[in-house]
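Only one chain is shown below, in structure tokens, and it's the form predicted alone.
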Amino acid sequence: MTRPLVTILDDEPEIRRLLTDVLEEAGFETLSFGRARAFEAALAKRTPDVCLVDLSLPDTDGLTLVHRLALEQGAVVIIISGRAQVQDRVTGLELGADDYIIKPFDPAEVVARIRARLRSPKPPASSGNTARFNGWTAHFDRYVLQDDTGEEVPFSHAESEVLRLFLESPKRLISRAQMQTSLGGAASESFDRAMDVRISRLRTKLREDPKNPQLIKTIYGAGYIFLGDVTWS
């Protein structure tokens, strides 16, 4: 079977020494960078199962690539920083990474939070690829959302696991356990913030009125449900 494969870009050597071996002894394959031009040049020839990015490149700006990789690539985004304010962390998700993870950490914690989000689930045989919903067509290979009038919005890997959680259980309440549950998340304020933001942009992408969106409603205290017609193709 094929290991996953790991990116790891970060200035440090120190640190990807250490990703390296950790990951590579708990089952992964890596490859290991220290500038974003080398990065970006390898994810060209190849797509891997989850990028582990610092914010602090001497190159680049961190938070930049990290929007980038979420729209174009197909791949996992965890952000691992020592910027450890509030604020930085939700500038990260909010730029579509799937996970945030602070300087000094424990290496095992993110071997766990990598094989939490490799194991969120994969699309059942009885959807496809495309959804169509309330004058939207989501195509999930392409991670973008088109309206009726063929004008296109593109998505994060991240949202797109909402999306689809969505589109796959509509007009039934999905809760924040059943959440945690299918995305591979911790329970945790991160998670939920993390939830939080996602579904605030994919509201904001979908044109939804935030005082009363019509698709995606929030029941508090139980969870959320979407209220589309959806069928898959």
Second form
2 protein chains.
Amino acid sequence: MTRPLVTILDDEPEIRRLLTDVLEEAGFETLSFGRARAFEAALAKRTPDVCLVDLSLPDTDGLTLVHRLALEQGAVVIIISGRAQVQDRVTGLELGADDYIIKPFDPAEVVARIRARLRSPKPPASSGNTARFNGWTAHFDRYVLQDDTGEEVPFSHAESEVLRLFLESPKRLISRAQMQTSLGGAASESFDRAMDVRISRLRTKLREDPKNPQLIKTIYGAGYIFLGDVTWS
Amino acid sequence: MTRPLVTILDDEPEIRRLLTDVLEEAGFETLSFGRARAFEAALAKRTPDVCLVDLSLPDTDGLTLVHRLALEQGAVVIIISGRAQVQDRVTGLELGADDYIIKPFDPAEVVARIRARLRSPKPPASSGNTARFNGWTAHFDRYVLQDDTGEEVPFSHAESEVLRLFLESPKRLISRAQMQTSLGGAASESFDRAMDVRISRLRTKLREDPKNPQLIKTIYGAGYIFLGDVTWS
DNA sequence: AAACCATTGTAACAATTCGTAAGGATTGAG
DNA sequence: CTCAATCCTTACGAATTGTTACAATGGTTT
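Having seen the form predicted alone, please provide the structure of the form predicted in complex with the DNA.
After this comes the whole thing, all chains and molecules, with the earlier chain placed first.
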């Protein structure tokens, strides 16, 4: 539970198994995925400390994923790739990866490099932490909402996940299933009303009129739409 | 702002010249040495930001040097070695090196890896043991916190580890798992509550309001964020 | 329109996670 | 060995979040 979480994203099951074994042995918690979508779904549940990513994935642009991981999530990102070209390594590192390991790799070296990265912390996130919308300013670094008069309303981590999802996709329908996977991962099978409760609590903090919400609108049978005009800074 | 200083320690003149050229081109200041003794003499003058070290040096034990550089000087240490054995890399990284590049190397990759390391600045270890933040000055050499009025509050070693971790990564979510590895890392199992206690004591010394902490914020289920504006010196 | 079912809102409760006081184990100095 | 300092462990109260239950709402059928 308190061991560092390492996520493995690679489409080869053998690689996943090898890494899982050696990392568990080394005292890490592991989660492995073969597809980027499943991986992203799990991200919100618990931010991993280290992400091992293979770039040659079938269903996404790996470099974009690396960029988002490194900058927004603040995780240590290590690319593991069969592409041995120097240019690949350089661009991978420039995009924010913390290390680049070439296949075939030695498991012991992977462990050593992970440990080396965990020793030195990452710099503070400089941007992408604040969003303004309709009289509110959301400070995701401080977990605080600020209204026009400067009054502050704190929000929790669970609420921040929902709010961030809305603010990243304003004026677009977000289905319940989308939220579920985006926030809860492969959660409980029986209906997860936790999402509704999160949104309910968020609405309260945004001082929405329950009868006539202006910002978070419910689309019966489909999902939710966030109707604010969002500016990130 | 001055350009980052990269020192090159390698007994092959050609390698030194190649690295010097490419690093100067990339916007770094460089100093190169063929012997460890000359290198150490130069250390006293100005601590480099990055040290490129070849392990197979004639006049010293390279690994010891790496260890001292990494721990005492707080520089980024990158080993460049012809020894390709995995075990060499693992021990090099475990001794505190931040990266390990194998000869023959591509200059562009060396530059990319240096840049990647400089993105996350290493904590100043022996030089620069003082950090200022929000009305406080932390003296890690004396284990003392000083407030604006000059009043001093001593803190213990355990507290200093936590505080240092926070001051190195301000405004970033730090997971408990991350803390565990950063603070000694060994697999003491029920470490979880001890961490809470450390933070609790630190908060008391920083005179935080337990109901509304301004500096060390708890993110339920996720970790902690230190919200100070930190300047190291 | 009324009746009916599906979906959503939310209050109340339970489970989980966190804060911290108190006591005991460990370490180091004399 | 004793004492003192430090730090881990334990234990219990507090805060946050998920779950359940039921009311309210929207849509559909009769």
